[in-house]
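Given as structure tokens, the chain that follows is alone and in the form predicted alone.
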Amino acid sequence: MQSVHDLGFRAQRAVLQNGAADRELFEYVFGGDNTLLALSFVLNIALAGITILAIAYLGRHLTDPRSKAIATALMLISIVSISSYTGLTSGLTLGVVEMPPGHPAAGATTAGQDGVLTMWGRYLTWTFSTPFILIALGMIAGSDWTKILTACAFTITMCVTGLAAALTTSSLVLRWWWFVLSTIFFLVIVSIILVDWTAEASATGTADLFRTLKLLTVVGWFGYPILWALGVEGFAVLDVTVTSWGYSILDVITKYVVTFVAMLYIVDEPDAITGGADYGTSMPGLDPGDD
């Protein structure tokens, strides 16, 4: 098995050396006949503004600490996610990358490279930014660090091995390979929010919004391995463009319609969500204001 080191080192040739220059797939995309491409980047950054400026007027009046922390985790899914798309923007985070033998884009060129345009910077928005929709989420479930850590831990490895799939050029086995064990570890997330964070929010007193959370979340993710099989960098059945606005609207779904539905529920700081004036601090009794 390859190293983390080794994997990025292939990234940076799979996608640096061998792609086109950032100018030459901003104007691919930007300059030709790609308007529908270029929009599904756009509509991303436009809402995650939204959305940040949004969260920051409606949390503008909360108190309680594990109200606020909820609040930050929801605030940084779009942080990330206005920064990652405008990387794919830019040209910064594309890349054309020359498909296996045996793979259905095998011989295709993009912006005059062998190969097919490859929006790897999108594993990036998924790296940085799952993790803190699994840390809103288990906090709002009522759930220990230990679980949301777990969580986070193995949607990391999830995207990873995701980008790998995407990357890979020496073998078409090899690229389906990464992408299962990518769904493994997919499958394992799935199954602690809806066994273990669902237990956990009816304990707690959230599972009417935590119900409404997961089915938002899960859903719209399941989304996601499907549009990578149908997709270019899969069976090919869909083209860039297709795929690339499938993508952008599971994000839509996943980010910031899940960060409105939990924003305006923590509004209120319902006791279900509040933690008290001792959380987070590490002495019972001191009020963080007091640090």
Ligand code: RET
Second form
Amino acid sequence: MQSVHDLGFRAQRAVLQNGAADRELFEYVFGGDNTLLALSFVLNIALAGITILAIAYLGRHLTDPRSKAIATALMLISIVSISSYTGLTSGLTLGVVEMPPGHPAAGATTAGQDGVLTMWGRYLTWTFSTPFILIALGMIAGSDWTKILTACAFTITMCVTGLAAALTTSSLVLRWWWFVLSTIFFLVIVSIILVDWTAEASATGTADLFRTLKLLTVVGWFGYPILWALGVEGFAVLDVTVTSWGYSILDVITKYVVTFVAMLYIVDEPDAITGGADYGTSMPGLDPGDD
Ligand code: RET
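Could you present the same protein in the form predicted together with the named molecule, rather than the form predicted alone shown above?
Then the entire complex follows, led off by the chain already shown.
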């Protein structure tokens, strides 16, 4: 009798053999004909690296735990990003996905395979990077952890359903249904930022900084579903290279620009950020050094 292990192994092999291998996709992107696409990945590796070093430098004199926590969250955004773009560059998180009947790119071929180039690693790694953006924003607004973690849970759900939208090949309707689900989760996050955190930032004293971060974040984040819809996975109005550059530019705004704006403010450790010894503790009045 065939063991469950054998069956699992055969299924895994079937999945991995279905579509172009990493090396073929790496050669497709870096082989010379798709230099612009390759640059959209490499640029972000460089920018993420510079941002990580800049945060380490700018934050070297931070002493307050809240300022340090925000700086760490900001650094983790770029740490995820450098890993994400390395995955795309190596071809590991690229794939060729055959679009369902009725899709404008149905019947397309890429790197000798039936399907379109899908940068599925982007959706996967946003699952890890966007929570850190929201942790930093929520802490700057002075929000509580219930709201911050709620926003994180919704962004994870948004990214995973976005990944499902990109990878569904069975039906066009279901691709768009995933897209609608993901958009609903996205709107929950937007409302937390625009309603709850905006009010909380005014009370905390970080309204000016939060206004800038909110603008960059909300406007920038709306760009992603628009690009998805116009890109090769949606209505296929834009080709893969333009879509990839679109995402890379949005990443520059929503990650690195947001990081520098926030970091330059935090470096001075203003009271609105540090908030005093009791700020954010579950037992006000208890000095952590008193044990
Ligand atoms: C998708 C497609 C499905 C519908 C929606 C999307 C939204 C994506 C967003 C991504 C933000 C990413 C960021 C990454 C930084 O590392 C998945 C494109 C709503 C908002 C800020």
